[in-house]
Amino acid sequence: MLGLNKKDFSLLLFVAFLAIAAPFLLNPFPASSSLSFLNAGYPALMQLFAIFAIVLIGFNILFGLTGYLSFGHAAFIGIGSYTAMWMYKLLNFNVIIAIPMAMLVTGIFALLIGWISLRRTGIYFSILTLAFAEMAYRLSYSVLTPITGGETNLSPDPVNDPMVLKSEGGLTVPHLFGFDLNAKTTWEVGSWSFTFEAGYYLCALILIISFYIAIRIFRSPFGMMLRAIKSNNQRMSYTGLNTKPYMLAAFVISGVYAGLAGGLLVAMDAQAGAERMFWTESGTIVIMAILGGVGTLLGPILGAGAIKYMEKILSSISESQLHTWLGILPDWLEDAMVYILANFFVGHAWHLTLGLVFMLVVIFVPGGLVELGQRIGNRFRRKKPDTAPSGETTPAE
């Protein structure tokens, strides 16, 4: 079905169920409940989901694939953000027009620093990503600034761009052919609120076309020279395999699909800054890479959603929530456990937490969360997972 095997359309489907029916399963709690704070059923919070496993999809084509570490993906972030707006302060508001022109000029932009970054490997290869998207942020403050907007960021001005009024059905907000991409729905069920937005079901639906395409890449000829470059790219040298064009066009495709995000994420609020390129930006991008699971096609979707979940949860909790969670302990010890929580792990210090969990997938499941549920899976399988021929092993798909 639609070229893939069994297993593969299985894991489609599988992503198109979670993608549609996120309203429901992001919202457990009912709003009256105590833990209602642990639903992320938010049309903002679930765009956010969706573009940035659609940047982590694009990403892992590379890493994943060919083992090239680049962190500077937050460029093409920025890049494809500021290429939108543009059209939307040029043209109109469409998508359809801003989002391919995002991908054509990130695409580009990929093309020439991949081109320079790839005639390095390892770690200078992932310093000079780094260069290239520190220059992209440090020029969008000074000299670009006209371009970028720069500390204002960039957004539509309806009195000095006179073709924002010229918006197409008069909508001077991102839209799709009329279709106003804020409208919401609500419906209420019993205790429970689910609500449902035009422009998440968009960010859906490139999602499971994004993924679609990722797994047609990686069972194809294209993606197992990928791994044959990851596996041994001097090897592959010595046989008399040119292997930069390969890399070159994995790049520009893991560039797209950032740029693609860019779009998205101007698609959903019309301003673009420069603070999406900044480093702290690209190393979250590969935080959420290695928590999900590198190289694995579900990875990415699951590393995106659980840093932006934690976040969403860790971030908002605040000290009078603490205090009544700990009420029962006796007032010297609950002011001390609110003040190194507060300070230390939730509020604006949750990071830490980031790091610690980050820690500890890194030293006890390498995998990632696709070999947490691996092994999970395996603790109730009758059949043992060792019972495979000596040395092979199943790949964490």
The other form holds:
Amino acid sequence: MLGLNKKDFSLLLFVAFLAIAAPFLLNPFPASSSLSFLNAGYPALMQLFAIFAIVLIGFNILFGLTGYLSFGHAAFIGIGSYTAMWMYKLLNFNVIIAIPMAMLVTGIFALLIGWISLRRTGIYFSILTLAFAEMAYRLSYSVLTPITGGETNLSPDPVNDPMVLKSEGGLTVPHLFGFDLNAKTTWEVGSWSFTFEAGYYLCALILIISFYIAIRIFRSPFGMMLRAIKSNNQRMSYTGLNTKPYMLAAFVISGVYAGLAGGLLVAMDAQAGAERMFWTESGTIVIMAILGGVGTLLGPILGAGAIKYMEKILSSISESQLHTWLGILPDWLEDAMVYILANFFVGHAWHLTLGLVFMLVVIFVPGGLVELGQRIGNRFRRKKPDTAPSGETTPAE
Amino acid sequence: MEEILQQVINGLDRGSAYALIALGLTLIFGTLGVVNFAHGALFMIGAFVAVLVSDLLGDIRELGSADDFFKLVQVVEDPTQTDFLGRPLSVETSYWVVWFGENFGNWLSDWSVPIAVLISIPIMIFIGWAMERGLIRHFYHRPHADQILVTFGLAIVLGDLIRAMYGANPIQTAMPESLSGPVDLGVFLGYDVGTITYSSWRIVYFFFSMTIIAGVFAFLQFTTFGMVVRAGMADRETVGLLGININKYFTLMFGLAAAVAGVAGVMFAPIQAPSYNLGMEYLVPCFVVVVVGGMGSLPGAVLAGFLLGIVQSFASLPTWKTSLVERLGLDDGNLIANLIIGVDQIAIYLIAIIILLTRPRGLLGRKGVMED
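Let's compare: the form predicted alone is above, so bring in the form predicted together with its partner chain.
Let's see the whole complex now, leading with the same chain.
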């Protein structure tokens, strides 16, 4: 169906189900229960899940298929955000213009950066992309302030901006043909409350489409070619094939995905800042990719979700909560544990936990969550490890 | 001419830090073949050793944040003095002053940073040794991408450990008082008084780093240990066949590289107040330095370190930029004019891109190292 084989189609359906039912799936606990802090079904958070899943799907096309590790991907998110924001400022708040323009401009930048960076491979490629991203970050913080707003972030100004396409009294928040993306409906069922937001569903729809395109790329001859380049670039050259256009295409595609995500970020919350481009942000993208599972279809979505969820939960745990949980321990032990946890692992120190989890994943499960799932699945099913089906990408040759 | 000389000298301290970090990075890369993203974190830890030691030696700061954690100060309430609310004022005295008398105690806290250098060497060697034994040795046979990732994770962990202990704000550390003033360098070169002045601590930093660099090169050149290491860098397998356990040597080299980064950080603490992300801040430029110098080339790393430090200082010199903008006839708000003014932000990245594209092996890179 849709040009996919049965397995891929069911994977697509699975992702579509996850995306559409997320407000339910991520809100398993009633709002009043003590476990409600584990809920993540808030529109703002679910948007981040979907948007970063899109970034990661794109990043995976580059890193997963070709093995080229870009350390500057956050720059494309930033470029996408700035472009979308300028579309708001110059034309109007309709995201149907802003998002495609964000993709287009990011694509041009990706073409330029990729054309230069791809002349080198391996660690040199990583450092070149890192250097470009650092340049983008530093410039937008300092001298490009007229374009980027510098430290004060860029946000639309309905009074002074031209906004030539905005009709009299038109919406001054991001909208889709006049349909406000912040429109919410809340649904109360017993003590549960589910919030549905138009903006989230736009993200979810785009996520599903992005995922579908990614599957098509993975299964296409083009995807095969990228994998061949990963496994032996030299041999590909010896067979008389110029690998550069393929690599460049993969780089631009993944850049466009990041630009799309940047545009969506601005569609959800109309401001754009340079801190989105800092190189540790690019590092976080790499961490998400590794955690989910590089080169797999489902991995990027799992990785993005897992990190963003971890960030939300860990940073929201407070000291008093820890005291209630550890209440059964003797007092001195409780205080010591709370001190250590609160200062080193949760709250504002959640990055440390993230780093530790990431290191453990790289050391023990290089295949990420997807590989972990397969291993657990195999243990239960007592099958040979090679025949695991879940989300795996062995192409049908 | 004076201005140019002044900028060259201004670039030296940053260049020294770049050179020392890049030297360690290259040592690790040349011996173990590992790209260490946690090397900036080692520099940062060195800077915090300086903070720790100066706390222990009774440097009484006014900042009073999370960093009084390890302070060795006696707090006595002095009834003869009162604060503005009329309560008795509590006077902090370092225990060193209490135990060893005013003179020695104050001398200790004044010279805490140089003392920290000595203390940091065993600490950093131990940290480096533990890193290599505990983590990095398991990654020799994994792809470079995995090494980058695991050391990147380690850098995050180390940075956040320091943040958990010392908070997110930069912590000032004092340099010895006798070295804190400026020196009039111009007088030595025959210029008028006051043309070229420079902070004396930065001069100390420059000579200190030159000593360390010379020491590392001498160690590699003139000792048997260094000979084995150099042989191992050239051909690991053959050295192994000669019955030498090269891994032991390389582990120690990792410790040495960590110590070089550490002492660089200790001495840098008075120049730039360290915060937990100091490592991340210096890591990226230092990778650029290593790549410009040529992967695996020790002299290249040192040369490129100083070169880029000086380039950066030149790029921040406003006179030539404004005159260039005027010569081109650009007005103030112009984008290109802005770019020229802000070139100091991106100068070293521009150079890295140019070097990587025109001379992929770097300035002094050897053939066959990390080429594909």
